[in-house]
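Shown next as structure tokens: one chain only, the form predicted alone.
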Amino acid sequence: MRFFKNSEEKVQAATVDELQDMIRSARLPEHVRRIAQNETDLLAKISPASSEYTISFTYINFLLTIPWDKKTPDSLDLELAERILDEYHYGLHKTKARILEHLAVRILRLGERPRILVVDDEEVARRNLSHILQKEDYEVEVAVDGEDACRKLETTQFDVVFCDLKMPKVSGLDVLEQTRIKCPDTPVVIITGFASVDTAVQSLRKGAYHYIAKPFKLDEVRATAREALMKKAARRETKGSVLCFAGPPGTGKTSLGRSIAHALGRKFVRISLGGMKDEAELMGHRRTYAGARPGRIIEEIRRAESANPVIILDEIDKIGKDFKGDPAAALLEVLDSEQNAAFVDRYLDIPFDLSGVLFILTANVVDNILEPLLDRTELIEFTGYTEEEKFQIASRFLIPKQIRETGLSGYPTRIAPEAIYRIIQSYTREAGIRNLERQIATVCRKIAKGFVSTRERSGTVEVAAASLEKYLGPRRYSFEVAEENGRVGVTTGLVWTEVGGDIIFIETAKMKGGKELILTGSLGEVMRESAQTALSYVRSNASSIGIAEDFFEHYDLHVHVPAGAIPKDGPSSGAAIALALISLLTGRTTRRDVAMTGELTLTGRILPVGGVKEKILAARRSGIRTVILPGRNSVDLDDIPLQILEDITIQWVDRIDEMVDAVLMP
């Protein structure tokens, strides 16, 4: 019978009491149970005043609400994942087929029967086991001595190993020795009609997983069996893939990772990773004071009640650093593969296996992303969409989707094909579809807003291309580059963004001077080397152009592009620079339905670039007839589809010279 001072003692020692019964009905790890028994023994010794009481309490409750072995089993339905992609996504065709083949990697996987070798140089032993094992529908392979045994060791895997003790030339510890060199993950039985103390202590002692004497029963086999399967169950699986989209914003990058959880049958997670300064934020703190927290990942695992959700780690490339630490260099440990099966909290301090979690990192710049981080990950590029792809999202999901949000489910509404394309090619400017869904929204609520007004139902609303101005004001961008006059000295070259693709114009000027190149727009530090590249090449050159040799004794040059307040830079101008040089030197008009992209060298070589999807994308929109692209970046034309390059003439050149024509009026 128990005896308590006062009141505050009964309520400790019943919150103790309480704890005790959670820990033996929780399906903790065995580990785990200890530490959690451990740390409820020190809190019945604890006064409830102190704050090591509160510490002590708050850190038992995280740890058996933690889910430790609960994972949610994954859809096994190609055909169903793959429509579930298709129904909320339009195109992203590569990025749905690596979830695919993830996917049928785990049915293979999880199909696989398991692989089991029979060692024992007597006859009849060999085939009592295997029959026995059999039966339970493993796979079973037989070897007749020691050395048969490490001979197919050498060649195969097994799950399990059932070996003899006793036996000529090559004994069971022998096996048990190369077993544990050659795969160290196998649970290696030993089995002898010489049982004794000092065997099975050296056996295990030795790495024996079990130890059975003979005769052997039919049920020790079985359940000894299934128990070493059950150790390497987890490692049957798939170890969780860690895959990194990377593209403008507005492309669906996160979108998709909750449509991927969704074809799984798996829980979502989503971190935003943006601005992150502390790498406490995603380890924890220490459990030494009071309000000490677990980390992000932890913490969301425990919210979403499943240890292999998929977790989106958002805008990674926007990760910050101070003195409290780097967040990305924290993150190594969490997305790799060899490490990430006990991860370690701070907060938590016991290892976790992260290794079913399938990670998915967004980010807009890949450039941004530390170096060994992104190592680590399987990166996925996202392109911009085209016009007709925004079109078919536009028609399929985003009109749609506005007209329910905006309550004219129940009012008849239509956008005529026409204005979707008007709206596409004159109010947004952009790679994804962001923008493009505010427009539709903006057309939506005007709409809502007419029918309140009346309130009356007058038939359906046509909204055509004519009336947009209506809805959405002056058109706010024009592509007629096309159509404009070619000009002396300004050439119209290609660039990436973070928001997709994007022309520019180079425009040169020359005066008096002494022999000063002056460049003006925001240009950086890399654009600044390309247009002294482009100089030193049309000096070097400048007999052969036809230019006279002194031109720049007594001039200066101006090399501009517009739009100063945007920051440029990046070595794909070079070529275009060295273009309008030429055309001012010459006095050759540039034509205006080209454009170009490429990084020039002081020898006149036209080096690859990347975004050539992007680039292209943007020379369609702006009306360009002629792209000029770098030869080495033909292999980039897989990726795009084949209407746009039935609009564009595509022309592969290797050095500036073959450029000259193309680009400068006789």
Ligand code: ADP
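Because the structure is predicted, anything quoted here is derived from the model rather than measured. Under this definition, the rigid core comprises the largest set of C-alpha atoms superposing within 1.5 Å between the forms. Residue numbers count along the first chain shown, from 1. What changes on going to the form predicted in complex with this ligand:
- Core-superposed comparison between the two forms: the Cα of residue 549 travels less than 2 Å.
- For residue 599, a C-alpha deviation below 2 angstroms is recorded between the two forms after rigid-core alignment.
- After superposing the rigid core, the Cα of residue 87 is displaced by less than 2 Å between the two forms.
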The other form holds:
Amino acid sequence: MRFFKNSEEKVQAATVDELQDMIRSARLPEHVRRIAQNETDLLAKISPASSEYTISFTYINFLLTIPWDKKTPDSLDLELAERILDEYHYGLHKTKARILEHLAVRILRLGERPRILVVDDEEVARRNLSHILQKEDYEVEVAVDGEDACRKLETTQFDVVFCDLKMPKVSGLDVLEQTRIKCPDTPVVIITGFASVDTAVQSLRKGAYHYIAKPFKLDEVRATAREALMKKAARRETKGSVLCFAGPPGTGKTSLGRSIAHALGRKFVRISLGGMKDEAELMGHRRTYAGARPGRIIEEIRRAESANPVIILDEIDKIGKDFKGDPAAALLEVLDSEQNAAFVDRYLDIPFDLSGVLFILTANVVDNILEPLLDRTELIEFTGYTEEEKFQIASRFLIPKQIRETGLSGYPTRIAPEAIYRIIQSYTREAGIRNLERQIATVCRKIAKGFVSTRERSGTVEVAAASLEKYLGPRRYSFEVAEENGRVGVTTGLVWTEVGGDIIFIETAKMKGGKELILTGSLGEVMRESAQTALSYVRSNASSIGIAEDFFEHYDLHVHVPAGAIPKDGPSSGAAIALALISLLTGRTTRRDVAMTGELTLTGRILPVGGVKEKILAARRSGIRTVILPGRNSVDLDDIPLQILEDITIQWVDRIDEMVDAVLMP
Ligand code: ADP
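Show the form predicted in complex with this ligand, please, because up to now only the form predicted alone has appeared in this conversation.
Full complex below, order starting with the chain above.
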């Protein structure tokens, strides 16, 4: 008797004979067993020293370790799911509610027994058919004729209809038509005598799913019912069965995915698509290539030893451009429930049913997700955390976790609330909490080092705000924008980026020259156009603004936006640029504690913009007191926590003239 650490090792040590035994005893689906058997027969004929032997051997090994239909049973308990989501994540109420709704729908669907309607005016046929289907554990209802069937279709949703073709008064074709109207997704299987096969074919043209001739065979009925149900399920699930989490980094997308797996009692797998360059990495290489390998999807499923894990496909928005092959097509093969029930990994080369997998996609920017993919997902947006939320998450989750992980559990350690706020304000600048977690980890590590080097446990280590520099060095960020009032030609704009919101300063200058607009600061195409529009607006309204009509004749204007690391594009800085120019040309100083966002049109209207919550959060982080927003964005206010609105005054505007006195000093 030999002992092996795992099944893989066991397979590698096996000879052909042993392989035969293992194939016999493994629980493989029949078609897979046959393929494995054929491969092993071939193996017996080639030399173990040849490379084909190794390739074939590895392949059979692979077949034997795939969890073909090994699924973990789902825990269908919504209350438990809610408790688990709450236990590991603070806040995120709306997000959690959406996830629970999604799970509830899945649970209902999974728990449902498929309902089948059997229509036949012949009692014996009706009874036989019902008997076969009931034995398959379907819920079966019968209708004694066409009229009865139509009545039942009025009140009940069926998953499949089996219907006799020849019936008096209301025929099978009529029932078919009625079903197509009442429940267009429900497949209809027509039952017919041999004599009426032509009419049966005609019924296919009218939209019947399939026909079965009497006397029907047991296997045929069973198989048809199963396939029809799969088709129905596929239609129903095409949209919304894949979740997509979009939002800035560190807002809990991945960890919430992990909690969903935990709540359902499923295995969890994470595959990062960012930087994936080749379709084969995902879908596998054909076995004819030297060094061929299976793709990540099937490989991870094999490793998880479960055919129904939760799979997170991370950074779906970072795939594209230099990807070899067509990323959208490849991902649809994986995600689309019409296709993924027979997903073929190029290496495995046998269809594998992915329909049990719960896929969750994550992305930072929704706009970068390929359109056909987005269509098939249920989008859940994650926004950045407020300072208070960050504080709560840090004290309830991050600090206890870091204390555990750095081995400080037995050593009394306390980080004062003011110190936590100081870390949030002066050492991090982000929408999520990745950096915050990192900084807390640094503090904990340094405390641990202190304990180890002094070898004493005397008293509690208390980290106060004032002593933070000892742990984290000088503060990195300070936001005293409010104190910097009184400059001419500079306004504060708000931008939205992949990592959340941020503030930017728009600086303008004029110098002798002639009619040139200089734009610097790595501005994107759209932002450059906004600057041009802003200038044209100012020029065409010069007299009402109170500046010389010909100011541009003998001057060049320069618009610069510092902070090279922030990507700057989009139309939302139009208003801020125009106001910087107006300040420059009128000589009126600007209030720096007023930030603004809004697209400017040539006629001076202010159009709505995206990312309002992120922008307001960023403004508050930076000590801004007033935020000017396009009037039409007032619908976004629901998403903004009340706390924030207590500290920040929001001013809604529809035209740029309304902004002038709010931003410029008299
Ligand atoms: P993302 O996938 O959005 O980039 P992660 O899921 O990796 O973010 O989250 C980063 C860290 O922050 C993880 O340790 C996670 O547990 C923690 N985290 C994020 N949001 C919350 C929250 N609401 N409550 C508790 N911990 C959180």
